[in-house]
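One chain is shown next in structure tokens, namely the form predicted on its own.
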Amino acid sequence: MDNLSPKPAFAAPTGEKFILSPTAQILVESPMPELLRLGNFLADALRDATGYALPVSVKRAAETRNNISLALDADATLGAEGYTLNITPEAVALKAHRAAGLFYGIQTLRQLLPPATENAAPQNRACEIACGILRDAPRFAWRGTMLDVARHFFKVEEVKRYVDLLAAYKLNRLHLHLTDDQGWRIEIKTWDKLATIGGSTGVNGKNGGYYTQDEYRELVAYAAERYIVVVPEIDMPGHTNAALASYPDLNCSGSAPALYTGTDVGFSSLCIDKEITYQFVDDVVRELAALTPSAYIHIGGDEAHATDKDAYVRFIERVQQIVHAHGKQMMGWEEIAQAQLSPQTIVQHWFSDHAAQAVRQGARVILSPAHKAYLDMQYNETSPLGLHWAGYVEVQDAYNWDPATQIEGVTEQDILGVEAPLWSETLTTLSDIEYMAFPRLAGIAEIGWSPQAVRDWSEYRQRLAAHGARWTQLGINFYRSPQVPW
């Protein structure tokens, strides 16, 4: 129990062991489909590794001994994502007020098993689980990461693998940066050239491609089964060269620029005063809203250096109305706080003091400070991947900050949560993604989940070291930081 991550709000180990035996069952309190699905999720995670049958069935009172049980609890103080886990030598009992809490308790339970159980090869030996009582719930509701699939495209199966890694650390948001100067990655049927032309290339001409609407739905559903909400981003009015290259009418000149494969920013803009621009935005948001069950549409809004400020403000305010008209909350990078925002709108801090301006308007914020949370920043000057315009971000840097004290004028009550962006200018493979995300993403997950009072770097680095063996079994290409005693 000393090596759990994120660190639980409360844990009291007893020093005893529960032995998962070949005859063990996964028991659920009722035949509710969601409970049965979670029971099978846990069983599937353990069957290959243990070689045990682990049947899933509805619990009868006499069956509790030597088994793992899942149940919904009337205790509303656990919230939507909290859980209790009571492990004795006789049985394991996981309870939560909502199904999401059971899912997060399952992640804790998996971490209590030996790292070798993450390997699909049967271990043919008893699996021991440390005994004790845990009561746990998250600090923040929003705990996420952003994946840039626009600079380089990543396929559905690669993103699914990333989703599984997020779920293991109780992250619950996947922000997909779907469009940028270098690529448009989502099929829009009313503007089909966005994908076929705008999605045809990437940085240095590599990793072109796009998600069909069916593929996007598949990703959203896969994430939802792991209680992860997909938040799609269509960046505008800047970062739009892929769209401008696809449709000449979106340009003030009426002429389309060439496709772009470099890494500069701030040079492109939609034509703010053309009515077709807003028809384009409305069509894109309408189709994306229909594909996305979650409440959010992210409209970017960052680094719009090629857009006049007054025009930028008019654009953001009109786009906000379009997003609301399609039944969604607008999100944007913190520059959008220069416009008049609805209190519903969510602002994402990354580099400036605009987040405090948003809070003064009644908006809430998500914290992604580039010098702490950007997973594409190099670890140090010798890192083979990444950039360093915001500085080098070692594992301790990514862990050692408190959202509540990060920005003057922004208090904990103003903060929805934290998110770690992973921009992909230098990343072309899943292995690259894993190297930049781990181990730093585990630290961001703990910032989002664990109470600030229980977090301490000197203790965390020891806990983190224990996860190296687990990541090795999972085949994760993680950075072995010299700050951590692997």
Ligand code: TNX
Second form
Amino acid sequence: MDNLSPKPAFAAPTGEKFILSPTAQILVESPMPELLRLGNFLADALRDATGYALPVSVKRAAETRNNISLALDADATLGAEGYTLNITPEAVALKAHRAAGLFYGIQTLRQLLPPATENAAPQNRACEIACGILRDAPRFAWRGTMLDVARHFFKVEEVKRYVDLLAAYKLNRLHLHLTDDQGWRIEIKTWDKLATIGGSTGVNGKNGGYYTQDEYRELVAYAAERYIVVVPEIDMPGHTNAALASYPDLNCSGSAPALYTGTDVGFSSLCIDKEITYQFVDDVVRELAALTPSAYIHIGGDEAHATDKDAYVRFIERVQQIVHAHGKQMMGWEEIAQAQLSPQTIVQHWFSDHAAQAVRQGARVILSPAHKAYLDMQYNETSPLGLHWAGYVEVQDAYNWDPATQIEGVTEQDILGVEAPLWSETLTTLSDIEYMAFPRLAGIAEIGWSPQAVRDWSEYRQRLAAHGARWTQLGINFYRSPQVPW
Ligand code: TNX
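Other form of same protein, the form predicted in complex with this ligand, not the form predicted on its own:
Next comes the full complex, this chain leading.
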């Protein structure tokens, strides 16, 4: 129980053990489909680990002994994502007010099993779970990571595997950076060349590709089953060379630039004063909104160095109206705070002091400070992957900060949560993604979930070492930082 990550808000271990027996059952409190699905999700994880049958059924009176039970509870004190886990030598009882809370309780339960159970090969041996009471709920509503599938494209199967890892650390947002100068990665039916031309290549000519709308829907659904909201980003007005190369009409000059496979930023811009630009934005946002069950559409807005400042502001304000017209809430990188924002717009801090400007407008903020939360920064001078424009980010740097004291003028109430972006200029494989994300992403997940008062680096580094053993079982290519006693 001492090795859980994110660290629970409250945990009282008793020192006893619950032994999962070969005849144990998973009992759900009612035949509600979501409960049965969660019961089966837990059963699948434990079956792999134990080789036991672990049938899932609706509970009848007084048969909890030796079993694991899942129940929804009227008590809303722990919110929609909180849960209570009561483990005694007789039984395991997981309760939550909402299904998401049960899902997070299941993730905790999985971490209470020995690391060897992460290995899919059945163990067929006594499986012990530490006893105690846990009452747990997140600090922030938004606990995310961003994956750049534009610089190098990653396939649905690769992203799904990443989603599984995010869910294990109770993250609930996957922001997908779907477009950039080097690639357009989502099929748009009204502008089909965006994907077929704009998606045909990537940095250094590698990892071209795009998601068809069906593939994208499948990914969104897979994430939703793990209580992860996919937040799509179409970056504009800058970072648009792939779109400009696909359609000459989108360019002020009327002629299309070549596809781009380098890694410079800040050189491209949509043509702000052409009406077709807004037809394009409207079509793209409409199709994307239809693929997006959640509230958010991210419109980028970063590093628009090739766009005149007044034109930039006009553009963002008009795009905000388009996003609203399609029933969605706009998000953007912090530069959008220079425009007049509606109070429901969400601003993502990464580098500058625009976040305070956003807060003064009544907008809420997500914190992704580059020198702490950027998963694409190198760990140190010798890291084989990554960049270092924001500095080197060791495991301790990524963990040891408090969102509430990060930016002057931005306090706890202004902050919706945290997000760790992974830009992919130097990454081409899932193994590369894993190396940059682990261990740092576990630290960001804990910043998002655990109360500041229970977090301490010298204790965390010990706890993290135990997760290294799990990652080894899972075959994750993680960075064995010298700061952690693996
Ligand atoms: C800055 S962060 C960018 C990205 C790059 C990243 C590399 C941000 C909003 N823009 O275009 O990929 O640095 O670290």
